[in-house]
Amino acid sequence: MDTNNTKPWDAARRDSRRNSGIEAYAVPYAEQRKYIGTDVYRGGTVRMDIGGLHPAKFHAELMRVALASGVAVHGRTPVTSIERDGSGFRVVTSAGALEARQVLVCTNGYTDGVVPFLRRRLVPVRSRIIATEELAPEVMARLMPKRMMITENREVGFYYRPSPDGKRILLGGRDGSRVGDPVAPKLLLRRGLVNLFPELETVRLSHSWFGNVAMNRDMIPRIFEKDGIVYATGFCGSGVVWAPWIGMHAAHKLMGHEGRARSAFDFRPPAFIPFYRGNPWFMPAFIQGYRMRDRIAMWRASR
C-alpha cells in the first residue's frame, strides 16, 4: 500500500529526474485529454528535455556563423566525381576541379552515383508534412491544450505539432511515393489527421511539402572512413538532431583531434542492401508492410 497516496507514475517521474536529470513522466489515459484532444491513444509519455525548432532558421544561423568564420560555401555546385590523387583527392564539380587533402561526405537522403559505395547502403525515403488552414483559438485549445509536439511509436507513425503561431496543426509521416508530387500521400496524411481529430473532417489543408530522409539497414547514424574518405551520414529521419552533432565529431576527426572525435557512432559502415543501386523500387511495398504490422499491433492491443 502507498501510505503517501502517491501515484506510481509520479514516483517514476521523480526517479527519472533523480537518476538521469531528465524530466519525463507518464500520462495515464484518464488524464490524456489535458495534453491532446483525442481518444485514439491509451496514455503516453511526456519528456521535457526534447524541444522543437524551425529547420530553415536553424540552417540560416549555421550558415551565418560559418560565413562569419571565413568558411567558403558553394551552393548549387554538385560534385561529379571524387578520385584519389597521390596523398589527396581530386574533386570535380560542375564549376570545375579542385585538389583536396581531405574529403568529408554527408549526402544522406540525396546520395547519388558519385559515391556508389554509400548509395548502396542508404535508402531515400520521403518525409511529408501537411498543414491545416488556420483554426479557431478554441479548437486549438481543445485539440492541443499543452501546445506540445507529439510523436507515435508505431512502425509508420505520425508526428505533429501546433504551428509556431498556434493557429494551425502540422502533421507529418513517411511517404511511399518515389516520383513527382502525387495526391495520394497527402490524402493519407489527411485521413490520419481526421482519425486523430474527427472534428477536422471539413478543414482544408493550406500547405504540403516533402523531402528525403535516409534509412539504412540497422537504422543507426554513424561516422566511418573508407579509402581515406570520411563519411558522416545515415541519420534515419533525425538529421536535424544528429547531423550537427555527428558532423562536429567528423570535423574533429579531420583535424586530428582524436580525443574529441570519438563517439558512440564511430564504427563500421552500414551493410549494403542486396539488389539495390539507388532506385528504391521496394519502398512502397515496405511502407505498406509496416502499416500492416501497425494495424495488427493495434488490433491486438484493443482485444
Ligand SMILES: Cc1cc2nc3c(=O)[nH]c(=O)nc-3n(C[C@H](O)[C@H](O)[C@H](O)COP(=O)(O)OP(=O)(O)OC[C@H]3O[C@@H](n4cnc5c(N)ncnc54)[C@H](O)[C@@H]3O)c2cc1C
The other form holds:
Amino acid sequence: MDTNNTKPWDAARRDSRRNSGIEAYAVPYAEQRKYIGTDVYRGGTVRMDIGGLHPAKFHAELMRVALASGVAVHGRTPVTSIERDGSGFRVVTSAGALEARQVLVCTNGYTDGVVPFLRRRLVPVRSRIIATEELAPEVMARLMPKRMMITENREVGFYYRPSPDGKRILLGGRDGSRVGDPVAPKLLLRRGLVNLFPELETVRLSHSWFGNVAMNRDMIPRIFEKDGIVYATGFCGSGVVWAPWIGMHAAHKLMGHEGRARSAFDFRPPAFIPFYRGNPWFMPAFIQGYRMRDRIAMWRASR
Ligand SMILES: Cc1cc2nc3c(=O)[nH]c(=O)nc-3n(C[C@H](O)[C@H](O)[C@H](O)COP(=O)(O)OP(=O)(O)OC[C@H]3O[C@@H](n4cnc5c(N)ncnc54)[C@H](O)[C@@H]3O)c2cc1C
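Okay, that was the form predicted on its own. Show me the form predicted in complex with the ligand next.
What follows is the entire complex, opening with the chain shown before.
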C-alpha cells in the first residue's frame, strides 16, 4: 500500500513503465490545461513513446538514402500490368515493359486495377488536414503548451499538432468525400478546431490538403505473399510509422534473410470485402454512421 501522497495515476504510470517499457499515464481533468488549452475533454492519456516528425523531411531523406545506395526511382510511371513470366514477372509500365525476378506491391490507399486481388481488400479513405495561419507565440503556448501530438479516441476523431516550426496548428480528420476537393470537409475540420479552441474563431487557414489512406477489415497492417508477389500494405492511416517498418521486413523477405524477415505482421492477406471491387461508394454513409455513433456515445457520457 502507498503510504505517501502518491496519486493512483502516478502508480499506474510506474506500473506501465515497469511492465511494458512504455511511459504512459492518465491526465485528470484538473491537470488537463497543462497539456492542452481546451476544456472539451474530461482528461486524457499521455504516451511518451508516440511523437511527431516533419514528413517532407523524412521523405526527402528516405529518397536521398535510397538513391545513394543505387535504387532507381521512376515517378509518374504507372505500372499497367503484372504477369507471371517463367520463374519471374513481366511488369508493364507507361514507359515500357521490364522483366523482374521479384515484385513488391506497396500501393496502399492508391491501389488500382493492376492488382484486383488487393483492391477488393483495401478501402481508400481520404484523410484531410487544415493548417492555421501563424499564431502568436503566447497563443501557441496557451493552446498546445507541451507541443505534443494529440488524437481523439472517437470513431471519427481529429488528430492535431503544432507545425514542426511550432507556429501553427495542423488539424486533420477522416473525410467522407470521394471526388474533387469539396469545401464541406474543410469547413467541418475548421468547426472542430474552433470547438476545441474558441479563441481561434476568426483565425484564417493557410493550407488544406488530403490524401488516401488504406483501411482493411481487421485494421491490421501486414506483409503477405500471393501468387509469388509480395505485398506490404493496409496501414490504416498510420503508414508514416508502419510503412518503413513493414517495408523493411518485406525487403528482408525478398532478399531471403530468414531471421530479419520474420515479423508478426507477415501473415494471411486481409479479408475481402463483400460487394466491393474498388469503388468505395459506401464511404460517405459509413463516415456519417460512425459520426452518429460518436454523438450517441458523447450524449450517453454526458448524462
Ligand atoms: C492527410 C494525411 C495525414 C496522415 N497522417 C498520418 C500520421 O499522422 N501518422 C501516420 O503514421 N500516417 C499518417 N498518414 C498516412 C500515411 O501518409 C500513409 O499511410 C503512408 O503514406 C502510406 O505509405 P505507403 O508508401 O504505403 O503508400 P503511399 O504513400 O500512399 O504510396 C503509394 C504509392 O503507390 C503508387 N501507385 C499506386 N498504383 C500504382 C501503379 N499502378 N503504378 C505505380 N505506382 C502506383 C501511388 O502513386 C503512390 O505513390 C496520413 C495520411 C494523410 C493523407
